[in-house]
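The chain that follows stands alone, in the form predicted on its own, written as structure tokens.
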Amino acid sequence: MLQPALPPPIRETGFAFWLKRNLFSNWWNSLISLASLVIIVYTLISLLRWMVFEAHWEIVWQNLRLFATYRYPTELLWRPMSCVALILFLFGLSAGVGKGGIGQIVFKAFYWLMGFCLAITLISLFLFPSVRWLWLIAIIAGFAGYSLAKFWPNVAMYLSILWGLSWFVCLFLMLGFSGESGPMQYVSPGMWGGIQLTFFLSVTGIALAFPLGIALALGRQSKLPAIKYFCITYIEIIRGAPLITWLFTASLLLPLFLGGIRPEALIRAQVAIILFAAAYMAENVRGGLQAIPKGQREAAHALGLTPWDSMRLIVLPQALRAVIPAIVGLFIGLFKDTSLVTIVGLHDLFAVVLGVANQPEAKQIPGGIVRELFIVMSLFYWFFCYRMSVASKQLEKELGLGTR
């Protein structure tokens, strides 16, 4: 006797099934989901209505150059834009030589960065004639670097050297020579500010704090008492006070330690940021070193490797791999903490935003334009912090972190 046909299986894929399983699995979850949806839709509609019909964006647009470079002379804007073009060119080279794996991560970061710069270029072409062609040249430089890397893959051998030299080239272009006139006239770091200063402090701080932190972590595990206890003392003292304290210390006390010599405020703040971040980096790396089994060192010793070679080739790479989330978290925090330099007289993006909010034109608007300014600043920080977070997750996945 034939058995009756069974009903078709319940579909367990697709967006409808996901909604039913996660948001509408029972009456209570359905009620919460509907209430949340109403709140979200109402909030978004209110925000969009305010942004389109009520917000005053004209003052924000008028001060975009101030946000970018603060008091850097307008006739010399080609110098910081040359730095942007150089960075995009090198980024294009790095993305072009990558082949899968980590190279794919660099390519995706390059893709997003070029999209961000392309949006700025389109805005500049119509609204900002002073940098209209400079941004277009920077975009072309990025694509030129990518094309050159595809045509000449051996350029990968020189990338580390080129990236190292780029910092000195950019610093030279930003400062210029001594003098009060001419295309390469000297521009005091006190005139730097906005996004330009934020990037300089954060990128330089990250680049120098990373190797210094590794050195401190290795020194803390040294068998030489002088090195070991010096590193311990340094790390514990620096970590025992907030960054704002060390910024004040560098601003007020560093000239006393240097015998009356008073470096630029930018240099003093940069030193404080580097030393502070290096202490936290050292503890992150030390945690990774302690996570490596002793058997790794013993196996390296059995193979005839010296203690330095075993640390450099076997232990340290594994330790850094294990603490990638902590390191990237420190970098993201450092990128945002550069806003604290406002208290020592520097004008990063946060300080410029506050200055624009206090302009007479902004004061004449009922309620001011603080909300508009902070939305722009939040989007800026979110974009770059989010990209660092995404790159970190991609790197963890590529290296198999958290998998067995």
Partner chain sequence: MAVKPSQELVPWYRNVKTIAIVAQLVFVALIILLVTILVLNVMKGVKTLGVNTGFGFLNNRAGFPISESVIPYSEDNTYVRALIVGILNTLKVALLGIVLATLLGISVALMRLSNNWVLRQISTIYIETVRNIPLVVQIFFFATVLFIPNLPSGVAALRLGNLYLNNSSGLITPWPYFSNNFWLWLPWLAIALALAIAAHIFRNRHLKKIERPGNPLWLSLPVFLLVAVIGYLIALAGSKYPEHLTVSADVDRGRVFSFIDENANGVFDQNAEKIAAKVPVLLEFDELTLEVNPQRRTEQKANIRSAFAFPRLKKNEYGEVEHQFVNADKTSDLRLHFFEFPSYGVVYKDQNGNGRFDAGENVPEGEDGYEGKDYSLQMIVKGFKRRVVTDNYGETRSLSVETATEPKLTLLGASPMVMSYPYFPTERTQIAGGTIFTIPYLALLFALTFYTASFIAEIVRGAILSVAKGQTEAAKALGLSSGQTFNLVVFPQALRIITPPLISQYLNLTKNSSLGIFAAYQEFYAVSSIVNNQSGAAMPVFVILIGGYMVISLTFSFALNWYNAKNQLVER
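Rigid core here is just the name for the largest C-alpha set that superposes within 1.5 Å across the two forms. Here the structure is a predicted model, which means the values were calculated and not measured. Numbering follows the first chain given and starts at 1. What changes on going to the form predicted together with its partner chain:
Once both forms are fitted on their rigid core, the CA atom of Gln196 lies less than 2 Å apart between the two forms. When two forms of a protein are overlaid on their rigid core, residues whose CA moves 2 Å or more are considered shifted, and Val390 is not one of them between the two forms. A displacement of 2 angstroms or greater separates the C-alpha positions of Leu330 between the two forms, with the rigid core held in common.
Now show the form predicted together with its partner chain, given that the preceding structure was the form predicted on its own.
Below: the lone chain, stripped of partners and molecules.
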């Protein structure tokens, strides 16, 4: 009838157009593009060449067990591995029952975690006979959890209880009884280390900081001045100084406050991490509480709910839902910060890496193996933090907070 739609005179699609628009839109851009491409290609080639021909990966492989569990007795490795299996199983369950957008995010996290574990399994199949079957079992446990959830979706109701219980089970498994020998002999926290410790410290830290943080946040919002100002003082003092000073403090002063009893270094560091994280958690939760419209609380009061019930049933659930991304962010920070515990003599991944770099075998290689160690350690941290930050961004979008 009238004018029909015509194709554009200059094609604004296709590879050539993309190149022009993104790389060579003018001489200045072209120069930058070419120069940086040359530098990138050169760097990548020299890095690859180094990684393939020059790097001494064998020392990294040889010490992989140290990185993972430090000095945990080899014959008892099935115990931390059972924890891994248990966690993968629960993660599988959670991924299996998850619905909607959040379910998808959980599934993705599960998917990546399984991918990571699968890679470790493949490595251990060839290199670590002591744990090769254990890793396979852990992977199977993950799949089993996922399948079980598909058959029995009602498990969703028990998930939070199961997760809560799993912490105690893991602690029990890793610590054992007080016996001197036997399969469940006591393994002192001094022997824990590596990635195992990194995970333990950060997960326990965030888990125990959570209730404490909520209490502090509610306290800060309280109308009772004594409680309010106590909470404010606590939060501000803790946030005012860096974590390293609190680790230092816990390690020096905790024995003093306990009248001369010296708890394990692990416990001292863990207490510092929990108390530290709680202050930040409180601020996150407070942000969530403030984001809940006043009308919600008023509606709850109008329905005749007591202040306690309206907080517990109406306000807090909404607020906590809103701060999930922030909590994931806090966890990422904690996960990175556990690398500081080497200052109080614990052997987390970073400390173990430092130790390996100073081994005589490593020192014999000209220039040492710091580069290899650095790459492996960074990749580990990066993988977990990056996946979590992606998940956090997706959660933010899913919960409709991205546009705030």
